[in-house]
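The chain that follows stands alone, in the form predicted alone, written as structure tokens.
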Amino acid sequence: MDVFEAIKGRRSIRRYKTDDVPEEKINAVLDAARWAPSWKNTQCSRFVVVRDKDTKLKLADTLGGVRGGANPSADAVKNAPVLIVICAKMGRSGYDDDRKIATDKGDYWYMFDTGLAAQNLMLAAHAVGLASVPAGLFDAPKAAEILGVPADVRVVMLLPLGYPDEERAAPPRKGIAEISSLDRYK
């Protein structure tokens, strides 16, 4: 699949078939994620692959509501055949060689690095016939506790993964002229 086709064709899917996802496909998407760029190639992203139904149910319970309602990704977290939990090893991204924070973003640069890895993972998933939806509104410390994540690692995103059981149209996008300018911000 062409990269532009993958970018324009990927959708956030919340309903999945019950079909098992082969290990080869999981390894393929994880391989794409590990090739994402990162701050000074520190590769802070870590991934927990969850197949266990009880663990997925516990993680779904960490999801917060949206505007007073249930989180629309809760069923996906519970029912997708695979849940990839994207984490970040702290103290790596955004630091200079003297271990001092190097940017005005502080130590939050790990969010950028894990975002790049997540995007690679989601595009690769789409390219191999899988679907995903990034879920970010959840109790990350509680999710870390459920998964036994060490204190120097942050849980960043829950990413249900499986074969899509729905089709979604592309949402509208702003035009290039609305999002870009030449030489100065407008």
The other form holds:
There are 2 protein chains.
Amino acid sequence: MDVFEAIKGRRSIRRYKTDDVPEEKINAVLDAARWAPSWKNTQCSRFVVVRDKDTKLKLADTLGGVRGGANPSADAVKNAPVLIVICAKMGRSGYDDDRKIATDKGDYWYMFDTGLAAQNLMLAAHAVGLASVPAGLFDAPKAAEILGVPADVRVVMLLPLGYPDEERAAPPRKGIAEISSLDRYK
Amino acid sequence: MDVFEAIKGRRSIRRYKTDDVPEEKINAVLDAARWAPSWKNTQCSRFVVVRDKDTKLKLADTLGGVRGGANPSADAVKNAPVLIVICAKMGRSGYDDDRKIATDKGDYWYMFDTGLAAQNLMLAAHAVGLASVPAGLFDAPKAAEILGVPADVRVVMLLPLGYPDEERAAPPRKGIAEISSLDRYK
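Rather than the form predicted alone that you just supplied, could I have the structure of the form predicted in complex with another copy of the chain?
Okay, now the whole complex, with that chain kicking things off.
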């Protein structure tokens, strides 16, 4: 699939077919993720591939409500054949060589690096016929407990993955002129 | 260009030809960036396209040293025909509807969203024959001052962009088995 077609055609999908996702497609999306650049090639991104039904149900319970109601991604987390949990190893991304924090982003540069990897992963998924939805509004420390994630690793994102069982229009996007300017910020 | 070819073929490049980059290619990469998903479609990412030589020189001076020496990306910032400065509007990404911070990432979710957009941008650049290098180790508040960035916007990344004038091998990457596991973190 053409890269621009993947970038523009990817949608956030919350309904999936029950068909299982073969190992080779999971490997293709993880491979894409690991090719993302990272802070000084420190490669902090980690991935838990959840296929176990009971674990998915427990993780779905960590999703927070939205507008006082249920999080619309909770059913996706429960029902997708696969759930990719994106994590980050701390103390690597965003530090200079003497381990001092070197930017004004504190120790949060891992969020940028996992974002780079997540975008590769979602584009690759779309290219192999899979759909996903990035879910960020959940109790990450609780999810860490469920998955046995150690203290030096943060859980960043729950990403349900499966063959799409709905079609969605692209939500409106700001135009290029609204988000960019020449030489000075405007 | 095929999406997997773009993902695997993109390299961080610091030497560029002096050839100017046409407006239509800049628009193609900004268009790719705006198609990235974002927290509840809040679209916090912003881009300053710097072509002014003096501004590039000033921004190059904000790059911190690495291993006690000069930052290897400083020359790229100075000499690339175009510099894309990736910024983020604060108070949007990572918040729920009543404006309370809803994740354990504080107000840093914008780093994830700008990461998603930056990856689209770098892949699109590679697909149209341009190279880039993500530079994060710089004095972001100073860069904000140079570009007239308002207080509610953070500068995240300096991204030199131009036609590549060097070839680079891919740095070593961890294998899929090193960065992933099934059902539990390992």
